[in-house]
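The chain below stands alone and is given in structure tokens; this is the form predicted on its own.
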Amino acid sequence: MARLAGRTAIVTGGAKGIGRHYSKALAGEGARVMIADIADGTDLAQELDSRHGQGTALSSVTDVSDESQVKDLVAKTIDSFGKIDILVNNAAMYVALHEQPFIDIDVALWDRVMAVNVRGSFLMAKHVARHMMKQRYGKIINIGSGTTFRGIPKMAHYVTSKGAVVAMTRTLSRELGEHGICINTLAPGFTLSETVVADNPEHVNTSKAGAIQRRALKRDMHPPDLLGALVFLASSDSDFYTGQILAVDGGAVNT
């Protein structure tokens, strides 16, 4: 049986880059999925209709940072699939951002990425688990970064947004564990989706042969690498398993 069947996930920033990559290896799994994201995922919904059956998945064009727009995503998962199981947050400002002294950021950009980044976790998060909590069961992926454990330069932003990703995930595993609901952190390295590749070649080209060298397995990263970890924790296999990082990197980090 595949070990997701019966389960119903979310997952923000599902449509494109390595979330929909994501979607797939929830919905390969039995999941059925709602594909929320600024982009639309109806072509995705569609193919993976196509593959795994009607009914298997569902968008919705969501800004994970504006409570309203959450709050409907909510809903209309609810409404379509009945509950929610699995949360995957992989919303995020990351492929859109250049590289920058910090002293050069812009407050405006500043505030933008820590309003998608923090607050959409926190509010899919706070509006998921309140219907968790009523089935006693949960597990919410908050997709962090592996540039928390060592900082990167230029990229001051995202970092730090990064760095409140994973002390929410360990301050919310002490008040949601009486509840019966697990959330973690995946920490991917640094990752060759398509879009980072297609849409900032400048931050791949300061970031790829660091990112090979710091590893103890010499080679790139690719969004395929990230999906056993990311159905581990999904699934009933991490259910004694919460507040923990999972770093994914090719052991570039020891954790």
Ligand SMILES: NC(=O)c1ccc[n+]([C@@H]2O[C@H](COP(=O)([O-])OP(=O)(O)OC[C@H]3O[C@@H](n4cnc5c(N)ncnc54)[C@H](O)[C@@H]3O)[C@@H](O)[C@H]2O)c1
Given for the second form:
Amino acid sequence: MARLAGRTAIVTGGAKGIGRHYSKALAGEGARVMIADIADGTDLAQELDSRHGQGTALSSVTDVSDESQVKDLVAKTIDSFGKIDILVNNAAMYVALHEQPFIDIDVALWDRVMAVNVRGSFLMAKHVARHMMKQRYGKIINIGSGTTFRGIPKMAHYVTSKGAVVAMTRTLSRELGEHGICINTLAPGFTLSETVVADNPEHVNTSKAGAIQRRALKRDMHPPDLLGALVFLASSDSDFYTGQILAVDGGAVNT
Ligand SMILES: NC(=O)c1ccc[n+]([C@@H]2O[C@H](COP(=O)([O-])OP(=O)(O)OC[C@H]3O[C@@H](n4cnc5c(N)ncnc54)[C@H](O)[C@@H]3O)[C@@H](O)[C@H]2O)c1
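Alt. form predicted in complex with the named molecule, vs. the form predicted on its own above:
Below, the chain from earlier opens the complete complex, with every other chain and molecule after it.
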């Protein structure tokens, strides 16, 4: 049975990498999906329409750090789908970042990482929550990272930004609960997304072996490993679950 039949979702960063898998998984469970990314998601929207029926998916080229673009995205989603039940805050600067000592990180890069990873998630939640409040139901899934538990070196901007996402999730859960809205952090371990493999082999080299060694389940992690947890957080199965971190990493950290 489709667990998200009749639901509508926005997936930020939904055109590429792990986000592309999230978009497909939500559509596969019956949701209509707005794919929002700085990359063009037209091909994916067409693929989802042909697989699940016309009107399943739309795409929007949107920079989540820009409030006017976020407002336009939310308005377009409401115009097209009539409501928003699920928000997946997945867009982030991750693969684009190269490891460097924190004393070498430029202020401009630091600020850009915070603008996309933290402000972007805030802006999306801010403008989507208004609509969720009216219907007294919603699911916000913020994508964190296992790096926040260990504080990996040479990614200080990224790790700090994902720590902020966890804190934001907790504080927003206290405001959103009375409106029937659940908000949680999904924290993946090191995942061999198509984008990290193709675009950041240096990071794969430093992370892959250690990630397996730290896990209880000793193997590589791939995007499909996250989809069961994603659908759980997006569906009514998690209606009494909010403000939490759900770590999916083969048992590397125990939350
Ligand atoms: N791959 C991993 O090991 C791993 C581990 C933990 C958490 N994560 C998180 O999972 C998510 C996806 O990771 P990924 O491996 O697919 O990396 P990725 O860098 O390929 O994914 C980021 C996505 O966000 C989009 N994006 C970037 N800036 C944007 C902006 N300003 N506005 C809108 N979209 C923007 C990108 O085009 C891309 O689709 C990220 O939040 C990442 O931090 C990844």
